[in-house]
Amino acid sequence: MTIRQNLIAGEWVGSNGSENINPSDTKDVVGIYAQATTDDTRQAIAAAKAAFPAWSRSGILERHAILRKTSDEILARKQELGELLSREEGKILAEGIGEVTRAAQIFDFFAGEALRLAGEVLPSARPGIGVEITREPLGVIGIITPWNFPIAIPAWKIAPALCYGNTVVFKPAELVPGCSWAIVDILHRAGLPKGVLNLVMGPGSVVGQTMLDSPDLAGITFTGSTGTGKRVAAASIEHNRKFQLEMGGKNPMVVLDDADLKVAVEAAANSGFFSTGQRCTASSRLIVTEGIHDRFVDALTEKLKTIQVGHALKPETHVGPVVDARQLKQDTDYIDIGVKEGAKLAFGGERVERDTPGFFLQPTLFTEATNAMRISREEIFGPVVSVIRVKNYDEALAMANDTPFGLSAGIATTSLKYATHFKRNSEAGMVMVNLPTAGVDFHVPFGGRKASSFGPREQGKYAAEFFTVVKTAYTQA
């Protein structure tokens, strides 16, 4: 099998490869991908630094054309790339194709943004003097992405970085190098100059640490665990570099007595269990008022009985496998913790055997949970959801906000009063009413509060806040 190599200074390099394994069928090797060394990573950073002066002053039509061409190819190959994504990460095919489509939309959006670079011209407080306020590229950007969105998250970091004139050193998650390699290959063939985008695949202990140690990175944008995010922050402060962090979540969905039961159940099931619960925006805490609690639990349990767990590429599958053995162990360990803490295991919690060896786990629902339990405080990152009973809206809101995280939150209600109050008083960066907590459009800001996020928002026009620096210039006529 051909080794997919790293891209450094416009050249494909690397001979030592690591197997990319399909979590739906561990006998299926998706591909072999090169592993970058410390020296490789340093060369990639040097290449990006050398390419920055020319790319930062490149014409907006050149950037537009490359990003638009990339968008077009991704969209034209959505079936192929969707299958690749589903094979390496475990999302069902419909979700894989949907994520690829989103990546194409992101590149298309930032192709347009390249033509909309703007500033301000203001009069000075001093007569005869003009003031110009402009945005300039930050420099060499280090991009570190997670495994749960193998093409969308790289897209929403790489596209704005290139749009605004930065150069990039990109390290994807070890578990899902395939989609990242494909997106870099497309950009490379779309005409990016040598060194503008560099791909270094490999372990965080080697590639990621070398990036953190480098004084030549002007910024790092990271999505991943809270623990690693803290390390990124500490290393970045030492080098006085800009950093952007998207980390964990323990997202609440409030269900009020007046909610439309069908709407509430669909939103909760989608939020908590689809994509195998492996979304930072997933709802893992369902906070339900007592008037609807029993009916909601019964209806959600019946819904879970209809969910088919299996191979990600089979058309009858609703939920694919957990991404790997380590994540599966984490999920089952937390299920054991929930039982020991006194929560009632109302549904699921067992491994599932299928006709291929894979990491299959039933959707798992706990009831009679409290907000003090570990299963309600700590991010599990799997299809494990807890139901917490409360008396009324005020208690529900307080409990929803009682978390160290603040990424996404939802409410199911037919009351305009409560919906409006929740939107204003939820301590989350994104709030959904009668919708799943997971699912944000490509052209609007993404991010949270508290321990979930740090730094400027991602996506949409707000991406400029991280990927550019503001300059104020004065001219006397």
The other form holds:
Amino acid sequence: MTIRQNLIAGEWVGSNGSENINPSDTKDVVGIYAQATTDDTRQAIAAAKAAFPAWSRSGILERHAILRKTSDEILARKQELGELLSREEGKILAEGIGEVTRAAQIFDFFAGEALRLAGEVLPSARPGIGVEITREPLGVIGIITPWNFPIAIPAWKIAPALCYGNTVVFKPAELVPGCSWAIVDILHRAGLPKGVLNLVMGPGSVVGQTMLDSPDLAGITFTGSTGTGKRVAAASIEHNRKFQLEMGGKNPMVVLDDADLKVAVEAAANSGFFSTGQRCTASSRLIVTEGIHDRFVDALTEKLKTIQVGHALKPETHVGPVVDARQLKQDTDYIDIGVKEGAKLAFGGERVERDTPGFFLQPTLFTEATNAMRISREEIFGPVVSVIRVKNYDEALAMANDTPFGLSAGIATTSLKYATHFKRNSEAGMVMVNLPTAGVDFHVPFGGRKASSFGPREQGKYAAEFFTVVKTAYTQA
Ligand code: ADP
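Can I get the form predicted together with adenosine-5'-diphosphate as well, since the one above is the form predicted alone?
Expanding to the full complex; the earlier chain stays at the top.
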């Protein structure tokens, strides 16, 4: 098998490879990917720094053309790249193809943004003087991504970084280098000048840490765990560098007595269990008022019985495997914790065997949970969901907000009054009415509050906040 190499200063380099393993079938090696060293990472940062002056002044038509070409190729290859994504991460093929399509849409959107970047012209407070407010590129951006969206998250960080004239050092998650390598290869062939985008695959402790310790990164955009996010923040403050963090969630979905039961069950099943519950926007707390509680739990349990867990590429599969052995242990440890804490295991909880060796876990539903339990407070990041019974809307809203996190929140109701009140009073960055808490558009802002996020929003035109720096210029004519 040929080694997929790192891209540093426009050259493919590296011979020391690591295997990318399919979590649906651990005998299936998806590919071998080079592991960057500290030295490689430093060279990548130096290359991005050297490329910055020219790229930051490049024409908007050049940026537009490269991003458009990238979008077109990703879309033309969505079946192949969707399969690669499903093989390396374990989400089912329909979700894999959907995520690849979204990556193409993101590149297309930012191709357009390259043409639309505008500033402001204002009169000065002093007569005869004009004021111009413009956005300039930030510099070298470090991009550090997690494993759960192997192509969408790299796309929504790389596309705006390049669109606004920054150069990039990109470190994907160790578990899923395949899709990252593919989009870097596409961008490189689409005509990016040498050093504008550098790929350094490898462990967070080596590659990521070297990026954190570099004085030459003007910004780091990170999605991952809260623990690593705090390290990114501390190192960035040390180096006086801009940073943007997307971390965990413990997203609530409120179900009120007046909800359409079918809508509520579909939304809960989707946001709790699809993509194996491995989405930071997954609902892991279902907060249900007592008038609908038993009917909701019965209907959701019936739905869970129909969910097929299995190999991500099999057409009958609804939910693929957990991403790896470490995550599976975390999930099953939390299931044990839930049982010990006194929640009732209403469905699932067991590992399941399939024809291929993989990390398969049943969708798991706890009932009679309280919001104080660890399974209700800590992010599990698996197909494990708790139902919490409440008396009324007021109690539900208070409980929805009673969490260290604030990424996404949902409500299932047919009441305009409660839907409107919830939208206004939820302490989450994204609020969904009669929809899953997961599943967002590519052209509008994404991000959370409290321990979920730090810094400006990602995606849509709001991305300019992070990827540019504002200049105010005064002219006396
Ligand atoms: P998870 O536990 O979900 O894998 P992490 O926060 O560990 O989340 O990983 C998210 C990304 O952060 C990955 O690309 C990982 O390699 C990287 N990472 C991990 N440790 C560090 C570190 N010390 N410095 C920089 N990046 C890191």
